[in-house]
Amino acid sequence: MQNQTINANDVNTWHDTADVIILGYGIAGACAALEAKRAGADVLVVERASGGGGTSATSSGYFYLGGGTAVQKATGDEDDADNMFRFLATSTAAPDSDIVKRYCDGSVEHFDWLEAQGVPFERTAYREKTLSTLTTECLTSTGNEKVWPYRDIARPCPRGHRVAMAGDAAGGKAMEALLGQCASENIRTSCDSQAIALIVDAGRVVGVRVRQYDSIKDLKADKAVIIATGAFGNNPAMVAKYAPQMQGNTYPIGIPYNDGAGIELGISVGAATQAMQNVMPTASFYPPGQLLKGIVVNNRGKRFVAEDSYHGRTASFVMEQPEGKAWLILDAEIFAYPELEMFGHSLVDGWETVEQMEAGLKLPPGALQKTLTEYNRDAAAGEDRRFFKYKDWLKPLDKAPYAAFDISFQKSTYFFFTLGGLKVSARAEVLDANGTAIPGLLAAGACACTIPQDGKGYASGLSLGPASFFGRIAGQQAAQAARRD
């Protein structure tokens, strides 16, 4: 249900009073709140759970980072902020080009900055192609670089920033650090309180009502709010009404209070959002790599997509096929199982010929002989007409038997977080529908949309990077603001 906006003269009581609060102390609420801090406000982080971290702490720990920066020089992968830019603003379709820009050309300084702050790097490069390094190893290749028609606008290049720490949750590391300078900088934080309402007076965003425990607290911001909340993936509600292709056997990535109460306050006081039903879903068949030497066909027998894609753009165009029906077609020079098993990709059955496979999958007669005769033809001389796979991964799929794997939508588990919410400017304002910024209410994080807009065009790292980029810009913004008396 959508939030009601409190006029500031029904105020009776302000329980607290900063220059720039802040809603929500994950990566981007905590990059505001030091850049705030340092510009010379008084900041207030308020916090439904009992401390900081939000999503951000559970994530791989991916920033999606270029330019040149100090990790791509180490290990002399060559790149520049114009061609990040290419990249970016061609294969993530983000509308608002003057967003891309800032992050692209701010990127090395940037990166610069989160070492500062602590997080660490390595100078260290991992080549192999997998959904997520388990490794404290840091540059990867973490999205559609290689993949056409991106690598002819733009040249190839990895640039996801993996934080120096093992195992699954990397992310937490990054957390640690950005949360212990908060702490060091006396930064004030209310936990345990869920923002409830923005207060306005003549239109301008002047404050929060929260409740904390039993007790409801109106607290006024003197120049800004900062909303820096999650996503929605996990508000039923919301995923029915903007985003209703992923309900059934898909599951959502984040903590339970990505539900979207951020983007529900701003659309309280008139703020537009933007691409609220596209989501980055995965239920990636690779590690192991080889995998991407097969080919996937949809119930008509025929390939839609470059095997070698991302894995959020793999699982957009399988939601996309007739009855979302996808199989992944090996021979047996490239069998293996999918190494994550959590997606439920299942082998169907093995077979001598391609005949035999063709109607154990009950596909047309025919047509994935044709397919397969195409794209062998094709491996064989190096270059794939179709879809343009990169030559890395060509290889003619001709060593009998063969193999099939179901990794057909609500056959297969797909797990994704939602890409939408409030529309900002490059200056982390939140704008209305004609595109005016709402005074004193700036966003960042997942509850704003900035560059990743579609699964097709998502790249691991473009959730930690333009969430803690912008958050920064958030919170210079909201220190530069007028006092309002």
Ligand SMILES: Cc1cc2nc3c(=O)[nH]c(=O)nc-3n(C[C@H](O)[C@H](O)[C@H](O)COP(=O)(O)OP(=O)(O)OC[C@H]3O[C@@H](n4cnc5c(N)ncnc54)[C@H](O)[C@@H]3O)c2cc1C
Second form
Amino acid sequence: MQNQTINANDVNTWHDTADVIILGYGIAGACAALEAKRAGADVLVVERASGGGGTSATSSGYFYLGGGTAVQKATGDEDDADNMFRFLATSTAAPDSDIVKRYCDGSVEHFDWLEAQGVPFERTAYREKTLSTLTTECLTSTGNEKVWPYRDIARPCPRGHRVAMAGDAAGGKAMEALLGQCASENIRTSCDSQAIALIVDAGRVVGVRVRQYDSIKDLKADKAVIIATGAFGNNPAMVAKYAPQMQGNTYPIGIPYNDGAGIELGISVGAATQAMQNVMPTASFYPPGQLLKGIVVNNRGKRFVAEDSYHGRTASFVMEQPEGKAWLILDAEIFAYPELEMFGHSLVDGWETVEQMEAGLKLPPGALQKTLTEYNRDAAAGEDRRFFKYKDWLKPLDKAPYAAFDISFQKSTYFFFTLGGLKVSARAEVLDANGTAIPGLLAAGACACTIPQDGKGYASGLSLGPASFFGRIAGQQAAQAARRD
Ligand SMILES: Cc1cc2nc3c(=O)[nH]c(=O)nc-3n(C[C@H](O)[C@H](O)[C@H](O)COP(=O)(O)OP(=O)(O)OC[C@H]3O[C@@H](n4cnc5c(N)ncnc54)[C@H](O)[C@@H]3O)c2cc1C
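Structure of the form predicted in complex with the named molecule (previous: the form predicted alone):
The next block holds the full complex; its first chain is the one shown before.
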């Protein structure tokens, strides 16, 4: 149904009317609702579940923010908007510089805004390399800032701001605060309501048709509809169509309602999409951080990535290797088991010599020995001349016995969420194939493609950060439309 539109002339009864109708009550929808309401618009949020939260409420609670936030200042991590821009403009696959610039320029203000809504952040830093801290410490390096070539382009700086909540799913604390604000400002909601089609009038989006239990209702949006329905990883048909590489032993993470409905709604009125093939994959072999001192090789016995990369970047490269095969190679000095058992990296074996290891892994004769000879020579000199791994993670792998963990794509368990979505402007307008804004339609969050665009450039926090930031912009933009008329 989402790929058909309804003509406004065919609507018999408008069951409700608002200036701005927001589809989805995750972080993008909640931030849009707050800004639109505060700017004077009458707002109605349509949510398929029985309450707000979405995947945002189940997330780890990292926001990628910088440019000199209050936390960065308190922890002595010097940053500025230009530095942040240089990093994101380089690490984003196909950056729209207006989008990236707006995000970097507005990042400090956005941090202050989140705090003012009651989202708590400590003035502390966590300096270890990890997937997700389970403590309340805030500022963490969550991306590839120190990885070559990025560290030569922008001064490395931690920008992952974690919500102050111990344990996993700190995103729930952020959503508790934001949804609490929405409730206290009497933002109207229609829960258990699934958006199933957009209603159009002479090329303008003027409403939405929803299914509520066993009835169908038509809702009129006098000024704008904002789509904020999240990603599409839980729609197997869409994943097979757009990201067919994510089959077999791969699992989407996120709530079941992240089924791409909003993307299909946008497409139904002529929206263009972007980066639909790209995902953020992970099967992190760290923590513990010492494993980053190992090397990762493919079935040719060759390295293919700087091993100190963010786990999503490493996973993206693993997926591209011949037959998706890869091993983490360790020596006795740094040996440890990967802590996160859910990824299922299995220990292949231990060997007394590199030659035996090479034979045990069925690698071409001499290949791994050559790779390790070169790597060990460079590591001893404190410089990785092939992949420029950061010096902190360099050490010769020369203490027998040696060990290998199988981290192959399809053998280990890779989890993912999708990054592609509706093409949007820096004002959150949904664009058609010519780059023209579709009248009456805005989008934000994981259903829209802004800064996080592929796993190689992803950093933790690049979903909640832009989703909340551009959610706010969508709300402001929609309210402006309401004021203009
Ligand atoms: C385990 C996990 C940890 C994560 N940790 C982080 C992190 O620390 N930092 C980070 O930046 N990102 C993280 N992410 C990614 C991030 O959580 C999401 O990208 C982000 O929350 C998306 O926000 P959203 O508002 O776009 O979508 P959502 O929060 O998913 O909200 C979308 C809402 O739309 C509703 N909806 C869907 N279809 C319809 C429909 N047809 N009609 C009406 N309503 C509909 C849904 O029910 C949902 O409530 C994590 C993801 C997972 C799964």
